[in-house]
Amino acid sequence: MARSSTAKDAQALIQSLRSAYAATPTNLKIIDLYIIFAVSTALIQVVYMALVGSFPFNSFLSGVLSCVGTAVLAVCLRIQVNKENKEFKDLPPERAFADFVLCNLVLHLVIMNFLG
């Protein structure tokens, strides 16, 4: 009996999350897809390293850190672009995107330097 109420609660939670996310603006959904892509690419690299091996370990670290760093920067972009966030209400979206691009450039220059 407790399992059925727990299952109903879980279904109600999923429905409420789905309806709340349906109201999310399209630009935030696109950023969310980019974050999911970056994290899944990092996970694929970790699985590949576990199966095949990590002979050029610098390459493995560079790839994973590039994906994780890009995902973190995209989360920061999402926070800054979100209209409901009152902390960044004076920051225009163009400035937030310029910060994202500049930080990605610096991140990938460091990653390329780490590759050797």
Given for the second form:
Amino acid sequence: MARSSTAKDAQALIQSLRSAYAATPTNLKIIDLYIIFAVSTALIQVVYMALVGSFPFNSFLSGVLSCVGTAVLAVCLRIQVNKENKEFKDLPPERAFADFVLCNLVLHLVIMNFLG
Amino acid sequence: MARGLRFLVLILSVASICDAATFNPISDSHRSAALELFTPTDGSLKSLEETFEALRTFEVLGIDKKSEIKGYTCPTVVDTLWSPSSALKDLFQALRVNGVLKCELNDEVFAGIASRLKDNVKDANSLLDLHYLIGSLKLIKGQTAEVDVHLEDADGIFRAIKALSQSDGRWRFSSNNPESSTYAAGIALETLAGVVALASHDIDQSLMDTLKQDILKLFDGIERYDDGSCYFDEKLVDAQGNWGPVSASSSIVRGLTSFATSTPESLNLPGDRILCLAKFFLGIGVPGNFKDLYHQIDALASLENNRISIPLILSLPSSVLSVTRKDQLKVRVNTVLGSAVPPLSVKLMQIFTSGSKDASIIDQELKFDPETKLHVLDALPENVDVGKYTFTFEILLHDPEHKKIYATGGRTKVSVYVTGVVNIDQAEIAILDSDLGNVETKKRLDLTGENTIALSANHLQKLRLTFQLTTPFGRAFKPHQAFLRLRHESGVEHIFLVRSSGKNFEITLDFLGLVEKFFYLSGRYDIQLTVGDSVMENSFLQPLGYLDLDLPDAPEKAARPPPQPVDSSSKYGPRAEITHIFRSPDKRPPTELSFAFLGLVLLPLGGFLIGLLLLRVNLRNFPSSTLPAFFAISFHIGIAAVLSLYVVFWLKLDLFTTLKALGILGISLMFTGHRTLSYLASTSAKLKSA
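Given the form predicted alone above, what does the protein look like in the form predicted in complex with the partner chain?
Entire complex below, previous chain first.
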């Protein structure tokens, strides 16, 4: 009974999460999707490194860092763009997006230099 | 070598102290040297004096180059002789050259010059001026019979020249110059000879007598060498290059012989003076410069036919006689220039062994071979074995009248080497016990052939080598070199002298005493025997074999053997090839795996795009009106450009060019981005407010 209730509770939890998530605006969903894409790319790189060894370690680091960095920047963008966030009420989302683009470009310059 | 030889010993008078030397008459080497030293470049560049010297040298040596030289010299000669303002020296040289070349000149020229010269004779006061004047007049006399060149005041001129003489027989060049010179003495004698020849009346006898005394005084100052030659040395160095014994002696010889020719009186000079001067000129060999060669040849030519006494030179075509080849002793007698001599015979008087005063009297006459013109001794006396000897010869003229004309020089000494094959036999090498001298191993050696002896010894034993050396005549022989050499395999070598007593040669190496000398090095030693001498035709340096020597170990303080010279090719030659060991490169994964993961990494990107489609993204907010659309598009293009710049940066570029390009792109991106986003912001604000 506990198992089934736990399972039912888990299912109910997931359902409520899904329905709540469906209410988020589309642009936030895009940003979430972008974050998932970046993190999964990082994970695949880590798995590859685990398999073949860390020989060009700098390349591994730059690859992982690029994914993680861009994910972090996307998170920042999401925070700033989210209308429910009272802290950034006065910040126009275009400005946040401009910051996001700029920071990404700088990040990728560093990454490309470190890639070797 | 001297011991064991049995000579008839007679201690002779010590009159012949001088060493033996061979003087050879003029030969083809002088001719080739003359041709080499005088190479006319343009011909006209050489002065008349040098041209004359060359012509005289070629004339004496029998080289015919007159037609060649005549072509470019005669014009200069003719010009000089015709010109009324030529200097005395130039006239003299031109007349000298003309005397040899006989250029086209008529008597008018000679007459003009002769009268000019005779006028200048009274005014001349320096020796050289008088020399040129008198010499020119004499040359004119020789070249044409028409012109009168006789001197009126011959006595006066004689006195003027005589006034410049010094008490030691030398002359000064002029009354202003206090220094006296031997070369000047020769010139003075030559000039005086010319005066005597050109005088219209006989010269005062007292003047001639004083001159003869001066000549004898001059000869008192002659310098001698040990080998029987003598010369006049020059103390004064003058700028004309006439210094040194060759030119001084040559000048004296010239003056003396011309003086002797010009006067019928005898000079009372002993004949050996002339002979020793001749030997000096022959003894200098072939001079290296032209002036000396000229002086030598000219002096010898003057001596060849002089009126005092003609020197006869005894020489040997070969001074090395081989007993094996049964060489005969051959002797040649010539004049200094190599011409024929009157009938004479040569006697071998004595033979000295080199390094000893004892001699054997031979007194044997050599047979004359008229075809080869050599005097030959049929067989050497029996007691002449191999070695170095000094033979004494004497020349005997057949006609007693010739004794006044020719100078034979008494006894002539010549060094002769007699070589032969030295017999080596009874050669043995043995290893002996140190204490009792018992023979352990004994091997015979054949030193005429090859030997490879293998011996072994330890430090308690001795090595003994014995052999006998005998000359072809059976007498004992002591060579210059008799060495035994032991060479260790590491290169350290030791040389020992082999001592002799009579015919027997023996060396004993006691290893007990030599252990330290050998640096305690045990091992194989190569044995080598060297026996050599200059008169030994079969000197040898032979490896005999090897010796395995067992020495005790070296104590702590023993001397180390000297370092052997490193073979230079091993030290400075190419070294061994170095193979570098590189760090092995890290293992790379197989390419298939890498490509698989490449595809795998691109999957999330695909997933992202698919997700975007599922979310039904649209571009509704994209500005539609032209200007904002333009900026929006440029913004996107700008971003794409920056990203592609990064790709190019990764592939090719360096950071600095990238940063420069990025700066440019960034500025444009900023601008377009700002425009686009501000437009979007304004539209969304409008929507909100609306």
